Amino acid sequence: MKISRRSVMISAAGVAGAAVVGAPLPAFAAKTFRYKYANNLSRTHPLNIRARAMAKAIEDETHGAFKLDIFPDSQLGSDTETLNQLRSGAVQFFTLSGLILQTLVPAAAISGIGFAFPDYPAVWKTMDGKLGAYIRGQIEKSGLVVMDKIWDNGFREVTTGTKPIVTPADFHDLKIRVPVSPLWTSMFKALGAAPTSINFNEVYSALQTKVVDAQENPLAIIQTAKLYEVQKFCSLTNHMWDGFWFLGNKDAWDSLPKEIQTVVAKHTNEAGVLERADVEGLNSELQKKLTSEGMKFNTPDPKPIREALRQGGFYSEWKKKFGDEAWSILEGSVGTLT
């Protein structure tokens, strides 16, 4: 078989072109990075399901140059401990509620102001808008990296072991577990309750041993953490919306080539938006499931509870703490609170 010089040149050019198309970018091939990502939710929560898909997408697109090991269920420690690990670099990524991040970044908790958001459209308008940008700026000032899209933890509901919450009076002297966050403690004290700060990995046992009589969390967490085993009533108060900021250690982030940073940020933000839809879509399904597990549901009127917070000075107190700039950005999206 005769092969002309021209055909050889065309063939060689084709192979070279294929090599360019199929080869990883130089930055991807230079070094392999293996980072840890920790969170406090169960493996079955939508956050971890989306995180696993995200990790695979990142590894695939970087041709194995970036691998993300996921540690759910507070495997690496409590929220407080893991935040310290993130800051030291022992953990490279961590998703944390802004309400708990408040201990390091005070402004991060403003999205959790009681009854600020009436529904999900109001949440995403605000958190993808000016308030979200303001909070991210404050997080970055603390020395952490934060992704653009906040992940959803859902609207929070109150569960109790002895009686449902129907009116503000039902909060009086209620021993309720709250996360380690001043905002939660302040809100439930304004309602006359007796809040106790307990890390999430200790909540089940605290309810089981009657250290506290109640807790509050989104339905997805109530289900995946099996809190229905130690709580009888669930009152759909929707008293706070809660989300998870996807945080990174700055030194670890800066060590990544720009090309890998771009891929990681892209897939993390995309996964966060998908997780939002997952959590919202689960709500009606979860109520049915939790009912089948023995929980009893009721929906209290939020207006008297919100008025009790106003009269108790909750809104005016936190307006002073967050400052006029942050508060005006919040009210610019959700309306007047004080």
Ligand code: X2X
Second form
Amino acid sequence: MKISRRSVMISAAGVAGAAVVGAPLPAFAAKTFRYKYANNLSRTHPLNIRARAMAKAIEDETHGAFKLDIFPDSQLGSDTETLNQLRSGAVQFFTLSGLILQTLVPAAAISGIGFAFPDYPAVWKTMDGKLGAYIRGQIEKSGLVVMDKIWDNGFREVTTGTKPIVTPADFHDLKIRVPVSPLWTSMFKALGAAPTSINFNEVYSALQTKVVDAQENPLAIIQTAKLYEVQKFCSLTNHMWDGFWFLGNKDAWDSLPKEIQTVVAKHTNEAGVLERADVEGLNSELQKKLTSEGMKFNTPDPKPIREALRQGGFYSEWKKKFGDEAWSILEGSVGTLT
Ligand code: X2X
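Next up, the form predicted together with the ligand, please; the one we just looked at was the form predicted on its own.
Now the complete complex, all chains and molecules, led by this one.
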């Protein structure tokens, strides 16, 4: 009795609430918006699967006042080009690794410090906590808008066409592709490799034509971008974690009515959290599938690799570059790194 009386009261409140919530409807209908969202991943990656569901939820909840067109697979250009388009307003939303954003927002790369995170709980505690808030503050200072929840790219593994990575010495002179980011280049130089900066949309062909012999990415990307077709070995180094900030152009964002901003922010953050679980699940189950595609896996001991980074001066160099404030926020979350 008590329960049914309660549920009657709730549904009555729901009806009344609906009438009140209905009030902003004219604002939704007054003007319609059609924005572009670009990213560098395959349509089949969880990021795009969740983004499509998110776009639909936003369109439904704004009664068609806000439509989001998704451009996967770097269709509008490389990451470097798309970041420029985001800044000029030609593209309104873009998901980008904090490390690539480093060229515009230096602090955004700090989450990519080698071996900073032991596991996913440490990642989300840090990125949903003080360090994430600090980075978002820096992104906003650069004139971009950023959503609260970072989307997952994942822990990164090294693939090669020549030989597996077993010890740090295997990195010596390795022709490895890295994304366009000073931190990435510095990390692989500290390991003695020969890194080349290449945007993701050119990675498959760079591997195919042997411009480079190796690359590093999470398993979800190695699978969805079919990198197993042009790589033989996969060494589970987990050498760094990477995520995608959901960025917006500020003028485009400011032109949206508050009601639409609220709906867009809510759904992008919710979709980001769902995508995190998808990627984590995929990364733990893909080894079997990639093995059946012909990849050979091994799991190197991370300790000597981390030690090689330390001896190569990687941690002390980046501690200095990021500065004491940022570094101590990171260490406050994950423990001492240097
Ligand atoms: O460029 C890459 O390797 C990718 C897809 O992982 C990023 O966006 C950082």
